[in-house]
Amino acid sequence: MDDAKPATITVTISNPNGLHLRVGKEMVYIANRFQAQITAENLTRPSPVVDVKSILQIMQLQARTGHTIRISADGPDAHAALDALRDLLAPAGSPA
């Protein structure tokens, strides 16, 4: 099974408080299980690509609600990566 091509998603931060610390936290976590290299950038807003493996980094994107964030990665298990980081950021009933 072949599951090395890049794979991207796109998702809507609906958390009231935005793209916090301990949801930033989290997400290097999630991204530190994976070895995929694994990118965002903020499409609302002028913003880096950055490394989700790096907590300073994701605050970089200084993601609001409503902002939209493209996450993209880039290795052996880049699709379950992307998965896990979607269920964390949308979670169930919510738009993605």
The other form holds:
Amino acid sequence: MDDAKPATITVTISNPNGLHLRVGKEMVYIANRFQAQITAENLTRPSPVVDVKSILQIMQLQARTGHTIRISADGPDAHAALDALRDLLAPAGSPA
Amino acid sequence: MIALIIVSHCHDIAEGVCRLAGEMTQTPVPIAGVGGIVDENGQRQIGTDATAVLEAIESCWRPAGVLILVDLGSAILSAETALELLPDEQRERCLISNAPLVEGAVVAALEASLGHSLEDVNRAAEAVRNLDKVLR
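Mind pulling up the form predicted together with its partner chain next to the form predicted on its own we just looked at?
Next comes the full complex, and the chain you just saw is listed first.
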């Protein structure tokens, strides 16, 4: 895997409360562990492309249960960053 | 690590905002709430008290700085009075934020927990003002 290339994942929000403040907070702390630039966009409702390292911007996704989020990362540790965010938002064994 | 002071006219708002902001931290951030006044009968009333703000700043003091988030009106005046009562070297590391109280405190607590500077934390908190709550 070439970590130098931009990478993208899509995840569907399964939490019944949607992408709420506490999950947003965890996303920010995870994202800040990585050098990569990490952005997200809500594909289900019109949203800006937001910086995942900012709680304020993540809240702008206004993602409810069932919404699909596209997360992109660009930087030396992009893939590791996306893996960590996927583990948070859509852990293995959870409904897709 | 900076400290946060929450100043509201209402004791319960100050305490509640502290609790909410505290939820956003990963490493403990000093956060103190100052709200309301106590009348001559010992009853809590709506209002702000510069002395209480000063005591909160002193008890939470961090060399990295103290960000003061206020609701409105006399909360700002009380915060200003409290700063005037501080020694110069402490006052220089205190900042009254233009951020709205609730959103600003949530953002500031998280940014402070990341170890960001007083100026950077305030910048992130004040950026709240430019965001719509509802996407239309």
